[in-house]
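One chain is shown next in structure tokens, namely the form predicted on its own.
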Amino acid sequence: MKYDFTYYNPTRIHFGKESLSELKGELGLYGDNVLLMYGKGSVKRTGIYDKVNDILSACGKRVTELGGIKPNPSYSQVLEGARLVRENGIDLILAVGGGSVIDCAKAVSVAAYCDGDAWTKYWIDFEEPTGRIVPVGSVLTMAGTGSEMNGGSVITNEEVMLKNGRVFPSSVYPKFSILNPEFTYSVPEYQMVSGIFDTMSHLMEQYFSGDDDNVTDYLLEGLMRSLIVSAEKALENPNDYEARSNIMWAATMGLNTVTGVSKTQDWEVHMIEHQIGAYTDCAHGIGLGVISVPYYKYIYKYGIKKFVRFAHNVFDIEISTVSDDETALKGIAALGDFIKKLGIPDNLRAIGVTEEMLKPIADSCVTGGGYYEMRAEDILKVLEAAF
């Protein structure tokens, strides 16, 4: 392993069918005032909302609610949550939902007592949080983002058409997260698939960097293989507990920072999709699925050894005696076949992108990349190939 690192993750995970029973003990560690955050109503339809509220009530908590968090949470919602935190003396923010709700909860936790404009300070200038940070806990209902065990927070500022993500330090990580795979059963297939590919993309963003032979790469390959197998089983039977458990834990492992140690990492696919999402409000994982193959076709030659290894170790493709190019492209094609099996479209038009959006999206992306330093003109070529 080439790169030194320090690894620490403070989030306590309760995993399994009975994991919600651990919420009572967790609540006992905090004061009486709880901000309950959730999405647009699925937690109520499934009964999870009632179960959580029953526990909050039994623990004597005073609950303030902020529902309706968007799949791409907005900065205006962050400001509303920050106001509620201050006005109600909130001691704990409890996010019940998927990654969007948890991302928004973390944003509220740092924005509530921020001195100045939180958007500029944290999502533009990427400063470290100052002032009081309100603790966050989560009850996960959709697997994919890994937000339940990391400091990531992706927020859309609709006024300036920017969707920016950043990783906060460990002080902002959820203090605890409750993961019951059964809570993900009711998620529509479209959202399940979006979460699966979001997980796959997280793994690839970390994997496609560097050519050293390290432990982290083997972890990433194993997680990708497991995810592919479990995804096929879940598509056949959405109530397959083992498959949904494996998907849920792969999603958490895929972005709890352990799979990024010693890796330079890429993240350009995510930067491109963030701006696609800012313009279309498409599901994050679906956008990633549309853009991944065109992006990797564009940059694979600059990291050919890793793409050959990906083809062989993840998709069991025999290494070509003709050329590394042949093996690498077969691996990318196999990735495309996996995306197709998931039911993700293969063009940007299908997710609401118009031709007029292509250049503004490219020009507003955060440029960078792993094997190849992308510029706006490169991103435009990838978008045109995906269109």
Ligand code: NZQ
The other form holds:
Amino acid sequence: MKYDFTYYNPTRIHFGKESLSELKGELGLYGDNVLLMYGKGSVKRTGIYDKVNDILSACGKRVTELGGIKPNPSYSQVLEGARLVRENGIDLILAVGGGSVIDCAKAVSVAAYCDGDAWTKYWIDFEEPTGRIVPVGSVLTMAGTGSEMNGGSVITNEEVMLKNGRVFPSSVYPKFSILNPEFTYSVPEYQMVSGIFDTMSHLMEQYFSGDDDNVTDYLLEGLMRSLIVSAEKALENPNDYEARSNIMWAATMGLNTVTGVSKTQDWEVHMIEHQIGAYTDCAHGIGLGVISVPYYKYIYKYGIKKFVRFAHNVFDIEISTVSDDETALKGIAALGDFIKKLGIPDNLRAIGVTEEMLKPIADSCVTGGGYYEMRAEDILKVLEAAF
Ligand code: NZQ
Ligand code: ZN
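Switching from the form predicted on its own: structure of the form predicted in complex with the named molecule?
Let us now look at the entire complex, which starts with that chain.
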């Protein structure tokens, strides 16, 4: 461990088949006015909406609803939620859904009493929240983003074609999150693999940085191995409780900040995907899956030791006596095989990217990077290789 850190995570997690029964106790900690946020309708089809509403009524809550939150939530929906919070004196925002609903709930929480334009303040200038922060709680219905236990909030501003993410301080993290793996059984396979690869990408983005002997890297390798095993089981049987619960907890652990401790981290794949998402509205994890192999092939030489370790410790590839390049490339190929098994396409055209979009996407990505600092021209080469 090389870098100093302070670690704190305030989200209380209730995990398991009976975890929704903990909602009553959590609601007791807040006032009567609840803003119930959910997505485009899955919670109504699965009955989770009714179950949550029954608990809200039994607790005597006055409920204001904001449904229809879209995947890749938009800034206009944030403003709508902020207005509802102010008009109804909301005491708690309860997000029932996947990462999009929870991200949007956090955005509403800080936008409601924001002094000035929230988009500029929080997603362009990345300022810390200054106004009142309305507490958020969540009932998670889809595993992947880790939003249930972090401060991340990724919002798309359609007017300016930007999908920007940021991490808010712990005061904005959900106060509690309820994780019942059975709630994820109904997630369509395409969304399930999107979530699985999103988690894999979070683990890799944190792993591919630094070469110190860091306990976090061992943790990340274990999570990646578990995720790969459970993904195969869940593809075979989506109702495999053990597999779905491993996936759900790996996703939470994968971005609840513990797996980033004392790491410089990369996040370039995410920066590129966010702009692909702004142009195509593709599922986040699918976009990540399409560009990961071309990206890692582009940068592996700059972090070769780690790519050799990845091949050996995550995919059990024997270390070549001939060259590190051989081992590293076998590891990246094994990652490609995993992506293929998930059924994620291997080209950008399949997710709606056109040739004309490549340059604008490359030019609008926020760059940074881990082993190699990507510039717009490097990103363009990666996009061309993925096209
Ligand atoms: O909208 P509904 O009808 O609810 O359907 C959703 C949506 O179509 C459906 N779904 C969710 N739970 C379901 C279900 N369908 C059936 N049964 C269920 N139990 O799944 C679809 C996708 O949902 P969404 O919430 O968009 O998926 P996800 O959890 O992958 O969230 C993606 C968003 O999170 C951001 C992404 O950029 C994207 O905008 N991220 C947030 C992060 C964070 N907060 O830390 C980090 C991530 O890297 C990511 O960027
Ligand atoms: Zn992600």
